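The chain below stands alone and is given as structure tokens, in the form predicted alone.
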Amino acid sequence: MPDITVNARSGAPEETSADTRVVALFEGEELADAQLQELVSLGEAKPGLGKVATDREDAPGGGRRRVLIAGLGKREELDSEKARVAAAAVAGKAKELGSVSLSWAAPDGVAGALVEGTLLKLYSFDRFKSKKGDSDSDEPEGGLESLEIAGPDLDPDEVERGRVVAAAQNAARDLQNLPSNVADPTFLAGRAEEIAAGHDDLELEVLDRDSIAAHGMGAFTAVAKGTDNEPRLIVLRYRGGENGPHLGFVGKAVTFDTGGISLKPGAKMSEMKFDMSGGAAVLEAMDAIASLRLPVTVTAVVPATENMPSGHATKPGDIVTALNGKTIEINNTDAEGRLILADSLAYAVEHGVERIVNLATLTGAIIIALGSTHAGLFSNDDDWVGEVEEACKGTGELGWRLPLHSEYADLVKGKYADLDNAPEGRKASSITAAEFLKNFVGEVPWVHIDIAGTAWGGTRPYVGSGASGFGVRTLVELARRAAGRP
């Protein structure tokens, strides 16, 4: 998608030079402009969230410009998520009308969310279209080139943060949308190298197949055995300051998941390019955290591999030893995400992280439980999961905590080894996957976020039903909170 310039302006909103101006309409309130209020009185403009009406007005310096009247519901109920939804509706209308420059008269406290909703809505992925922007719609060519957020008490830092976070989320969506013959583990390592090269406070370490095995990561090695494409353990270390705990972000990046010897059904297997969504979110969140120069310490670990069947692939029944010494019966090679995460979590603990969040498209069962509205949260620490829940709520990337219990933990005990990666019976599948991961974090406060239902195919108006980049906003928010930023 083309770059959109974003800026903040503290002057009167109506003084903008943009070709399209946005006015917020709240339930029970009148607009100051009599001409615009007439549209409200006639019922053409409505205050309902996501409603957008169009009018024209005289522009400073002569000529006429568009005015979009955006419904935001009740003022006292406006929050960042509602602002994203309203901004998405406006962005869609502005695109339809062929607007080149857009200016929002921002209500208090949601300037950053308006930026996010706009940029996320206008995202498109046409890299492999022979004719860029090709579609069956009647939308005009071109597109929005600039976005202005205007208001008398505007915080420009909030606007810039919204731009940085939205850009990172859209970059994660790019990684998700790329086909697996392009975005293989080596490609992801190359993207991490680009990110690290752009920031003095970021350093990169990449482990190849031999180094992964030499480190004692038997579970990760087992998953990667079936593929001819080289696996990579990608480690980004951000040393922006010492505020708060040393955070560890771990993201599953299976760049294509066939299921291995336990082969998946063919229907919709093409969607398994999205099995690296957790890793994509972690990589791009690190870029945003470094761009915002947050005074925190974060170590990101992204295990990247394909899961393929072959003559040298791991077989059901094989037993391997993970980095922390736990032995694992691999009774289903399609339960591979927990295997690469196991070694990666242990690696993060070994390198001194004090709080961990891992993101993974881990189980189909979480979609049955929570759909595409909430991600599943699992934790060994009430205080830490409480912080993660608040970050999820604040960013609109909702999470719902599910329980862990000793009886669930018993289900992942192995018959011939310490652990079984795929217990029979399919009881509480998302929970048992989390119980499996819990064995690799020790006493470190940890939250596992299962994003299988939210990484793509959701219904949020600003991301639609495609790749969502879910998790980027939450990880950045956690880093901001650790840094003590309001």
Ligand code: BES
Given for the second form:
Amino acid sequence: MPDITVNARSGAPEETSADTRVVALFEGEELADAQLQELVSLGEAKPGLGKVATDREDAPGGGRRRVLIAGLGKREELDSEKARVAAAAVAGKAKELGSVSLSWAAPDGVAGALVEGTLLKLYSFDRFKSKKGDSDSDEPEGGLESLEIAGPDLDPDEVERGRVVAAAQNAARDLQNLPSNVADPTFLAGRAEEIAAGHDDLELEVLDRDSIAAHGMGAFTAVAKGTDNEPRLIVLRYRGGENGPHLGFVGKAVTFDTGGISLKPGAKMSEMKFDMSGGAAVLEAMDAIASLRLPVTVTAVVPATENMPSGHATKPGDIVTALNGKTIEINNTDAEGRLILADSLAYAVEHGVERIVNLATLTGAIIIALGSTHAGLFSNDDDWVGEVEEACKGTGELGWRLPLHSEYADLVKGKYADLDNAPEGRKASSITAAEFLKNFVGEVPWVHIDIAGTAWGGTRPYVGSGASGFGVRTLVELARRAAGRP
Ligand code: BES
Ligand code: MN
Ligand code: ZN
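Other form of same protein, the form predicted in complex with the named molecule, not the form predicted alone:
Complete assembly follows, chain above in first position.
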């Protein structure tokens, strides 16, 4: 998919040279242009959120052009999320009609969200198809080449930020969609290298199997034992400035989760190529944060490995020692995410992070509890989780906090070792997974985001049901907040 160029123009929206112009229609309001208002009066153009009507008008330079009338609901209720939804509806229509250049007359305060909704909606992953595009549709080929956001009080930085963040989210979706025979741990480390090479203040460190073991990461080592494909611990350090606390972003990147010796059933196992979604979001968010030159310090830690059964795989009952000295009984090799995160969280703490967010497709149970609408949030710190909740609201990547409690913590105590990675019974299994992780962050304020339900299979109109890149927008927003940006 070729990049769509994005620009901001502060002049009058109707002066655009785009082939398709978008006008916002709010409930209870009339359009200034009498010809367009006629469509509203006739009831053909509707103000409901996500409605799109098509008209034509004379273009300033001669000839005719398309006008899309986009419903945005009530003006006083407009927020970024609604703008993303409306932009996606418009983008879908523009694609269907064969628009090459699109210009939005942007209502106040949602310019960035309009860019996000458009770019996210037009994402496609067809690099393995011989015939590009949606072969079952009769949509015109080519697609949108440019997006303009126009308005009198436009903030060009907001438009640029929307572009950078949406591009990063789409890049995360690419990493998710790539199959595990392409996007293996070495490939992810290669992508991290590309990202680091693009920014002076980003520094990369990659640990291989031997150095992971030599560092004392017995839990990560145990998960990687079964695979012949080399694991990688990917560490990106961004030093853009000293504002706010030193942030630590940790992302689970199991490039394929078979379950290991505790083998998963075959149905839908192919979806386990998405088990690296947390790591993908962390890597691409770092690219966006560095591109935006936010004056903060962030350390990203992404443990990448396959989880495979083999003659040299970890077996149920095996006991290992994690980086922080805690011992773990591995009673289910399919509870591998918490093992690689255990060492990665401890590693981040060792490297001085002061606030942690980890993203992980950790438990099937979170899909049962929250579906694809909210990610699960778990935390040891009310203030920090409060900030993460605010960031989630602002970005439309919703999160809902679930409780931790000493009674849940008791469930992950081991019989023969300090901890059990998979307590028997399935009581509160998303929470017990979080309680397990809590053992590796010490006193550092930490939020675990379980994205098993939101990383793919969602229903948000601008991302659809495929890989979503969930988490990129929230991580960038957290870095912006740390930087003190409004
Ligand atoms: N990657 C899975 C969680 C998952 C399942 C994500 C389905 C998305 C869709 C994770 O490694 C896993 O297998 N978790 C187990 C834990 C259990 C063995 C304690 C689970 O949730 O069943
Ligand atoms: Mn698993
Ligand atoms: Zn997994």
